[in-house]
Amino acid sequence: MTVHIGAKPGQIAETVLMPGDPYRARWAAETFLERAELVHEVRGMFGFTGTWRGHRVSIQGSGMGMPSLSIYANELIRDYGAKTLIRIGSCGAMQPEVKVRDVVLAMTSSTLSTPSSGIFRELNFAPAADFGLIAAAHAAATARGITPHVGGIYSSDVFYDERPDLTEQMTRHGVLAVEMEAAELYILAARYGIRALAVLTVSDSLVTGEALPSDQRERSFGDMVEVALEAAFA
C-alpha cells in the first residue's frame, strides 16, 4: 500500500493500462478483463485487476495532467512492480488528415515541461515508446482494419491554451495530436527500465472544431483498449 493506490502487494499485475479517467477505467476493466477485482479506490481513483484471454492485468486511473500521472506511474513502478505501462485516453487532432475516432500510437511526445524538466535542467530529453509496444500496436490495429496514425505528440502542461503560436509551429511540425501525459510516462519508463506506449482515441479536432460527444466516446475507445492489449501481450 502507498500514498496514493490502496491495492495489497501482489495485487497489481505487471501490466497496467492507464486512463486518465477512473470512470473509463471501471469501464474498460468491467468490459474488458474477466474477474475484474476493485483493488482500491484511493480519492476515488480506481484500480482494478482481473485477466484478459488468461494475462493478468490491472486498469489503474492516473487522473489529469503529468503531475498527477506521475504519482501514480511511480508507485506503480518502484512499489507494485509494473514492467509495462499503457495509457489509453484521448487526445486532439493537429493534422487535417487525423479524423475524430482515429487512433494515434505516439512514437514520440513533445512537451514544454515535465514534472521531471528539473533533472534534466538544459537538456531537451527527448521520450520515446517502445519499439516493441508500438510494433505490435500497429499490427493489432491493422489486423483490426485500423490504419492508426504513428508519429510525434504534444503532451501541454494545460488545457485551455492561450498559445496559436505554438500550436501553428507544432501542425507546420507534423505533431498529430494533443494530450496531457505520454511525455511523463515515457521520461519514467526510461528512467526505470520498463516499457510504455500511449494509445489514443481522437475525440476531437483542432483543425476542424469537430468533437466527439460524449455518449459516443466509450464505444469509440473500445478499440484503442483493445489494440492497447494486443500489444502487451502479442
Second form
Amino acid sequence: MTVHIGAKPGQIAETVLMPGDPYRARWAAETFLERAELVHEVRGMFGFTGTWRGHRVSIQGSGMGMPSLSIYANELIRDYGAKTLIRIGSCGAMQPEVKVRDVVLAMTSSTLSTPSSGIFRELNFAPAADFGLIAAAHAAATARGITPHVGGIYSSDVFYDERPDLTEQMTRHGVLAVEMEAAELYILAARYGIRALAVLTVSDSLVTGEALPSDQRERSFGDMVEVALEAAFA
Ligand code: HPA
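Having displayed the form predicted alone, please output the structure of the form predicted in complex with hypoxanthine (HPA).
Zooming out: every chain and molecule, the one shown earlier first.
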C-alpha cells in the first residue's frame, strides 16, 4: 500500500494502462481483461488487474492533469515496480487534418511547466515516448484500419485556456493536439528508465469547434485500449 494506491504488493502488473477517468478504467478492465479484479479504490481512483491474451495487465485511473498523474505514476513505478505505463485518453485537435475520432500517438509533448520543472530549472527538457511502443502502436492501429497521427502534442495545465496566442503558435509549429498529462508521464519514464506512451483519441477540435458526442466516445475509447494492449505486448 502506498499513500494513494491501496493495492497489496504484487497486486499490480508491470504493464499499466492509465486513463484519466477511473470509470473508464473500470469499463476497460471489465470489457478487455480476463479475470479483472478491483485491487483498490482509494479516493475512487480505481485500479484493476487482470490478464489480456495471457499477459498480466493493470488499469489505473490517473485523474486529470499532471500533478494527479504524477502521484499515481510515481507510486506505480517506485513502489509497485511498473515497467510500462501507457496513457489512454482524449485530446483536443490543434491541426485541421486532425479530426474528431482520430488517434494521436504522442512522440513528445510541449509544456509551460510540469511537476518536474523544479528539477530542471532553466533546462527545457524534451520528454519523449518509447520508440518501441510508438512503432508497435502504429502497427497495431494500422492493422485495425486506423491511420494514427504521430508527432508532438501539448500538455496543458488548464482545460479552460486563456492564451489563444499560444495555441496559434503551437498550431503554426505543427503541434497536433492538446491534453493534460503526457509530458509528466514521459519525464517520469525517463527518470526511472521505464517505457511510456500516450495513445489519444480526438474528442474535440480547437480548429473547428466540433466535439464527439458522449455516446460515440466509448467506441473510439475501445479502439484505443486495444491499440495500447497490442503495443504493450508486441
Ligand atoms: N484541452 C485540454 N485537454 C483536453 C482537451 C482540450 O481541449 N480535449 C481533450 N482533452
